[in-house]
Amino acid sequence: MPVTTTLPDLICRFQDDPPSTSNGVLGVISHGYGSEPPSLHNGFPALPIAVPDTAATGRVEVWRSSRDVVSGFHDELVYAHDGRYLFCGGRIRHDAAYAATTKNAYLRAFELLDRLGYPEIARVWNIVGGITGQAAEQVATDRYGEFCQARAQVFKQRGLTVKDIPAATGIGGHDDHTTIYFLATRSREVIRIENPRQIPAYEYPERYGPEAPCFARATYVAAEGDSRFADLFISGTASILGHRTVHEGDIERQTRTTLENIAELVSGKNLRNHGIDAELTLHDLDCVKVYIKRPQDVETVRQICSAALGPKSEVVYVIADICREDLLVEIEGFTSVARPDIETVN
């Protein structure tokens, strides 16, 4: 069996300070009470989002590549790419034409993917200010419902089906902007993963909005060519069974159910049902972000997550609104998965 000490192609880390150089950096997300326009900082894409970290240091989320990285601007979007992955971020101001502006931002992002040759979106984050508040236009939905409608229209215009949709997080920010950022890939081996404990989000009944959310519960980007690791992106996951919120008002039980949902999602049985040869548990997650609605719940959530996750997991706890009024916590994750035919050495 071949042996390698090569690092994964894609690495996510939480750290106290932004990188000092752009070497290998695809994107940096910083957490606070307000967003800012995307920029190139020290040569890498920098994206401040309106989701504050609970740590006193206010850590930053850094996506790195083991390859050479090229960065730039495209029509108000900032990006960096390495030949396997492309990171891209942008910001949408909330105004009377919010739906049209959101569609335009997504379409500009797809134009960039076309131009640079990254056909598959693997992972998307949507930070929607006032996510459960009144929609910008006079429609019978909230801000998140309006966002979902705009996103669905773009996906349909691009010809995307449920076999093409990415893993995603839709979370509430603390200002009057929507920030989007995503990772796209040149790999054609992207597997969309669903959870047997939950119905697919794109099949949610109309009670949750006129257009169901367009995302998969997770995506798996297979290792190919000289890549020695596959990548698993876990969508924002909450205390939902079937399509219904469970344990309303109970932060402990919502947190435990959310972790149980993720454990089932990444279990060997579920992965094998999707054609993936891997056996994972919560202890295998590299990077975990925990979104908590109420600041008074932070320590309770931290204790539960610390007991459930492994020592290798880097975890950040942030304050954010959730896309349903009755949800109190949402958790997402990322991990690299070594190819079974290659033995890796630390």
The other form holds:
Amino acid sequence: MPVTTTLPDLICRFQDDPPSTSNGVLGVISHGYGSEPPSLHNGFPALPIAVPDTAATGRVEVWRSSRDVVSGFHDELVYAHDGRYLFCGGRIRHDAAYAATTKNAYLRAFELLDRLGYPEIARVWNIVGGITGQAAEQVATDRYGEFCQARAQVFKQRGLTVKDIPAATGIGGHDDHTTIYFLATRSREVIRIENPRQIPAYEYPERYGPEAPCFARATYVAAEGDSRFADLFISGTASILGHRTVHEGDIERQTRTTLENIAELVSGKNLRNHGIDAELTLHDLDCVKVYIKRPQDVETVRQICSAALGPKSEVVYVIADICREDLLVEIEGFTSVARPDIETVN
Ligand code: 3EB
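Follow the form predicted alone with the form predicted in complex with 3-(2-carboxyethyl)benzoic acid, if you could.
Below is the whole assembly, all chains and molecules, this chain first.
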């Protein structure tokens, strides 16, 4: 007999207004120009990012748990956790010692994981102000390259291998900060997923930067114990085949290629190759965030995405620079995956 349940343990929603109470709220990301530092707002972590929403009102991204949540500050990092997931966010102001400052911020975040006991980082968002602009130090790379180098060094220092890296987004922000937020988990069953259409980002050749970006194309946190849903975090995905940008200057084809990349990533064939018994399509995604570089492309991208995505997907379209100058769009997603013996009601 199928067990009927209403809600997954971890939920992502895009809403017009922030929640009015902290009940079950792990974190709230607001879109705009990111002038405010992270805070505890009504008891939940509130993190403005310098990535404006294309909807005039501006929506917020809410990560919610079905469990009891405890929140707090760790230095300047704001966090909340529920026993399964830890949400944490913070930002650093760009300064002359950018690499060292970034490393320190990441190390403080790892300290919090150690202290609260969430050993696996499942998903990280890195919003890097002026991502394709000049690096802080006299290095032969842009800001993104400098960021990747700092991140790679911290991961190495922490002993993270390619089996431990998170799904990620690395995107431009419209301010002079690097804002980081992430979800870490106590689950020991985290599967890193790669995409057969792309080489692993951590193997990108040196032409893209001195250290390759350390992230997996997706992570899958298996359902375990009493949790009835697995969680699938899809990294920021772009119009990249192998390691090359394709369809330079062509927003329609970049958008279609990006969606095809995600479709292949979540396909039954690819998931089964990673030992996951699930088969998904673009219609199954709960939440999709679409980063668009040029405001004049928003309508084109929206049309292509809404035709490809299903009615259950919540989608926000935001404006951001992508980490390579020749990329015009990047798409990420999240979905909870019900165990096969679970029947869901919406
Ligand atoms: C790419 O596939 C596009 O540096 O954390 C996507 C997701 C991208 C994450 C990151 C970068 C990052 O390489 C860019």
